[in-house]
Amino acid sequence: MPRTLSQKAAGALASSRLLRRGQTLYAENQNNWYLPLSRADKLKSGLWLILHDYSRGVFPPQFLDQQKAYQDEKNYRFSIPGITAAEVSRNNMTKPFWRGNSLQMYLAHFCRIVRCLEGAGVQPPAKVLELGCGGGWASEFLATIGYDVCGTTISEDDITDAHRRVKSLEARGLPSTLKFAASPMESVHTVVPPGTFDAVFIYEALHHAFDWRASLHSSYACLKPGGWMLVCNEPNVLHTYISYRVARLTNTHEIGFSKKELIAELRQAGFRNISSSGPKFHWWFSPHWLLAQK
């Protein structure tokens, strides 16, 4: 297929001396996930990659093969450059207790999720479903508080890690109100009992779904009448561009949404009483926090 004028211009710019540094950095990053990159370095390598891929007709990303997308997500822990699967497992088990600003951020977000649940009248021992739970740290914390929690993720390897959290609760003599199940978000209502949950939440994971719209509809089916859906810290539109380098390095989804399209799809799924607790002026950058009722 012939390239458009804009694709030719993008290819020429990607090949120019102006972005040679970005090309070099991305090549190095492909072999080393922990390559020290300043913000300027990330901008240069990301810009080079976007222009390079746009010139070839593969940016913006399109996801057409569902089974391949599912397998790529399952292979995530085996795809990170320079990191072993064992290291990924350890990271799963130590999250959110990571160094730097990560600990403060994750704990602040968890407290915000709890406030959202409580504000919606969802109190322990209510039944809560998490989509895209990864290694299950947020589900474990909610179970520790007293919620009856089921965490789901597409990766069986993540489920193996998450089950260690169940054993951790049992070792502390706490009630066993935590379980995990492997499921894509789009069909979670076929894996867990539909119509039985007081709340469903998804934290920093909807943008990894093959079909985020179907995921919201599946979530709706899991809720009791009057139950609540929490969309937590999901990325805004610019995330598609900002995190494209990470998406290509790990061969996974990293897309952003507009608040308008998220709210429209929540309504299409049947949700009502939709509210946003994010900033009014988000400039396509600030993440989304949405609450909706069945």
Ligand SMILES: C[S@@+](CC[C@H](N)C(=O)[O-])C[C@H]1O[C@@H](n2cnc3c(N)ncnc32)[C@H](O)[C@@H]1O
Given for the second form:
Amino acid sequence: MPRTLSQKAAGALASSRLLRRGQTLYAENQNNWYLPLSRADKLKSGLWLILHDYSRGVFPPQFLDQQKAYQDEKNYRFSIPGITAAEVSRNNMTKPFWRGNSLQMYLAHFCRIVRCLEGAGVQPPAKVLELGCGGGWASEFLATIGYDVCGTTISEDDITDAHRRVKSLEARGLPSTLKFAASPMESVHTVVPPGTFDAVFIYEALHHAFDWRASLHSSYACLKPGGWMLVCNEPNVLHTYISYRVARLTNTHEIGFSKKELIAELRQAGFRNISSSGPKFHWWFSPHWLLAQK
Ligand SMILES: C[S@@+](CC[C@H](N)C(=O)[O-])C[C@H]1O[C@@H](n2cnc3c(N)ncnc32)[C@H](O)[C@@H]1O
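Now show me the form predicted in complex with the ligand, since the one above was the form predicted on its own.
First the chain shown before, then all remaining chains and molecules of the complex.
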């Protein structure tokens, strides 16, 4: 029930004719992940949902229960509307070779990660740790180049998928330096050998962590002295709003960061030589790319 005046106003707006289309689209989207939505449709359904949830006191989302947050992330493949877990697994195995603009974007991002590593002097066969690796595509690509890679993520099912990539390298006769392990990134230093990695990178996953601050501290513990932390394509502040519809549909954690808070926490964790290679403009929209040294 709306409590404050602003919640009452949001509730009234959400149930007005103005946003009826948004409500209908969201209801359809709840049954069909692939519902074709134009930008305007996404805006309407997202706006309706935010106002609706704000009026009920559940927006902005609060993540207070670690075990629930972990379980929700692990359940991701079982919670996407209209998609089976087997399809999610197939998607994991084909990533980044997805249709549309995704392929170009993921490959460009991968090249950027490699450039960041090389720019920091981290060359194969250096030891690299990935956090939130999903189905492990970026870890596999780095291992193909010759890095000694360990991919980690919270979902054991993702790790089962990712292990097939190790077999794929072996089948191609490439020396298998690729490993995967299930671990929350908040405590990854308790699962992998701490103080042994030349670089830790996280790509589009820090914003899913229950406690992103603890994740940066745990990354620090994994690195050798002088090792490098790469924060890659993590969303800017408006992501909390822009991705709220997706977060609600999949029951996962979608938040955005300001560059200021990311840099402050990296410093707090003990990192130095912190630099940003983006964004220069569009402060609230463009994702972050940060490099920091232990
Ligand atoms: C958007 S996906 C990105 C996956 C991967 N980086 C990629 O490019 O395919 C976010 C990933 O973070 C993982 N994740 C969520 N919370 C986590 C946590 N607390 N610790 C480790 N991984 C987590 C999810 O299971 C998922 O694999």
